[in-house]
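Just the one chain here, laid out as structure tokens, in the form predicted alone.
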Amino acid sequence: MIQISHVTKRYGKVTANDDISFTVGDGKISVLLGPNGAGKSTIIKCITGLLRFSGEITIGGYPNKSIEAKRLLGYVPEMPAVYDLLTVEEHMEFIARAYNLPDGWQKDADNLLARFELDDKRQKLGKELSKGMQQKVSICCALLPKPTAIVFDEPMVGLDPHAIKELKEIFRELRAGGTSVLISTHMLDSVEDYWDTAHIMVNGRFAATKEAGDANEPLEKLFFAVTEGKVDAE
């Protein structure tokens, strides 16, 4: 469970990040929708520990910035976080031995490249990838120590229509797994149906929040209610 309490984030004058609460409970899906400068990234890098905030963030419990929410957390970043001297298979078993993971990561790591069409590219450098590849490479990264909570960054950003298509499979095995999981993205259509939990969010603040069970009014509607200002937001 991924548990947000009462976050604030300034930066000097501008508040990025205005009370935010929320929670990401086990085997659900939340998405955080909004224009770009409304804040998303900022509190995906207050939950990820990245930054410094005012309020309490926890993972599965445990403080965010501490070793055991480590553990447990998953961050795919909006810029793909890769090293330019490591091997796509390098980057594997450095995440292996990162997390100390059991014998039998190796056919875990074999199947995500080969899901995410990596296998000929293992041998590659990540300087010598495209910029859609180094997005792939981290999301497997992401997926292999096999998280209990995940955070996705604008994770359809520069992939293929084979990836996106892996990528969203992959959404819906994480929830049917019990694992909790955030995607932040400006991308209404990239959510489709498989959400449980919408937030959407205007100027550092929840503007609107739509639960999947709710029919009184279609996400994209509301979407476009709050962003465009035919709404207040709460």
Given for the second form:
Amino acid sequence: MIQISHVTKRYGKVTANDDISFTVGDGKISVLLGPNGAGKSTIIKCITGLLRFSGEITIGGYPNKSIEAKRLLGYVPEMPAVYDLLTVEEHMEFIARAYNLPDGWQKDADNLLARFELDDKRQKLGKELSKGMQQKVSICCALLPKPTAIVFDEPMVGLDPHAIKELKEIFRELRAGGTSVLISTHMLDSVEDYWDTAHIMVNGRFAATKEAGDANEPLEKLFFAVTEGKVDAE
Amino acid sequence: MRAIRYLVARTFRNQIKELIRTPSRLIALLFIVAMLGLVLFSGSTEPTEITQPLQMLTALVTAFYAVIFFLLAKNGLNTGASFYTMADISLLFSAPISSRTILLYGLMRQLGTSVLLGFFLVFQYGWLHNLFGLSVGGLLLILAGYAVTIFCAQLTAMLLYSLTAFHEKRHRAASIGYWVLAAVAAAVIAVPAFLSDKPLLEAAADAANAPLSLLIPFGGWLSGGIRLAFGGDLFWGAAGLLLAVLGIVLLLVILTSTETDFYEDVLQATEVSHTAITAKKEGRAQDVLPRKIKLGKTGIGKGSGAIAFYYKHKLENRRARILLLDGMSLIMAVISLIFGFFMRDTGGTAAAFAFACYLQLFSVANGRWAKELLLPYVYLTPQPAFRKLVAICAEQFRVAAFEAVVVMIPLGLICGASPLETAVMVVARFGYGVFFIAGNILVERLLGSLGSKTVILMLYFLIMLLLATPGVIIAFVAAFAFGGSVSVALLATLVWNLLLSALLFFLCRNMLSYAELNNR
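Same protein, the form predicted in complex with its partner chain this time rather than the form predicted alone?
All chains and molecules follow, beginning with the one already shown.
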């Protein structure tokens, strides 16, 4: 479970996140929506421990900056994060070593690489990969330690249709496996089928939060209604 | 042409506006101007003792120009060179403006950039003035020659790429031609130097000033002009200048008359430089990678938890062809040795040691640890923050130790130090290496999230100066107490640097838990 309580993040005089609170339950998928500059990436970086903030964030009950929380958390950044001089396969090995994964990780790595069609790219260096392939490697790195909470920041950008389909399938599997999944995205139709909770951010705050069961209109319609000021928050 | 004029004028105007609006940049500029003034003013006094003949300076200039020319021109065999930005490519190249106008715009921009790049030379005025009696006019002349060298090298690289990039045979021929020319340039200086009865450096300087140096394209030609201005041989100097002018004209004629479509040729180089510039703006140190990377044995192979970072760095270094020292450290090492050679009579071991450590300040920030801070993995890895910090710096400690041996043993020999003194120099230099690593971490911890990288750099020098000063004072006191022994002074700095570094590491122990990645 990912729990965010009263998180505020300021850059000098600019408030990027203003008193944000929400929870992503076990086996739930929450989506963060909002226009550019709404503060989605900032709250995600706060959750992953990359930024300082005021408030409290816990992962599986542990403070987000603790080693226990890091062990439980996976993160796919907006910009693909790969090492130029490591091959695709070595990225997997590095994560396995850094996270002290038990023997058998190779099978999981093989499975992930096959699913994202990186099988024949195993010996390619990070710098030789296209942006989309780098994004796939980033996703594989985040999934390999089998996190119980995972945060995706614009995961679909640059992915080919096959990878998008595969990633959607993985979202469903993660939910079925009890993982808490938080996805920030602009591609509303990409999350239409499986979201449990949608938070729409505007100016660093939640302008609306909807549960899948309560929504009787498509996410896109709701999004424009909120961001263009046609409905009130909540 | 109107569009280009508008672009240039607006860019200039907006740069000035930006400068006024951003106090940090204005302060940085004023600081640089003040430093320039100080350097020129302090150097304008009569040199205390001119210990080296001017001929040695012109030889250095020849070598310097030649190295710059060959290094930059070589890009033409790899990614090419570009005078343009990505914005130029997307907006200008597709606009209805003649390609020659765009080429002219690019050339003018490049010339301006070349002059700016040369400004670091001004900061070398003090020691050049004292050693060689160089005047401000002479320095500006060397700077102008440097700018023209860069300009010609970029032009050569662009042409080489245009003519050879997509023709395997031509590329091979150009590669052979390049290396033959480079070998000739080296031989012109090395062969007479080794054959001469004079001391090696003196003989090499003679060779670099001899008429044969006109065989070194642009390096030898332009330095001929410098020699002419310094009162050297009129005929050969003028011949050098003439060759340089002819060379530039020839390059321009080929560039404007060939059918090559330079838009495509500059595309890759622009993308490469765009990535590098963006990385620099964002404070990210970029790897200078070989064109073809040999994978070699794959797999990290060792290490778990935080230590995995150390073994990953070893693997990355092998692929980047950094065996023990990177290119920057090697250049600094060579400069240290050259300086040591010139200072051996006047400043002795202490001055040579101090200069070598000063140069080390610039190479430490390039370590792989700094790159690690810019990807999320080091923050996300479930390991204690301090252990991760030590692990990502471990490779840098190894480099510091190796660098100490590689630089200090030859320096000790050059300065005539005893084996014991040399050993002390090695360990003291290692102490400075550790101190600079710790200082870099402190600066990253304190200032890493600041927007202006120029301000960070200025504060970095200031902080390092402040932190190193007590060690230097202690060294002086210790030396005074032990009859002026340089070794005792160096050992005192070692003790101070190691203790201080341990304290800095301790203070920054949680850096990887709390550091702001700050959207870089």
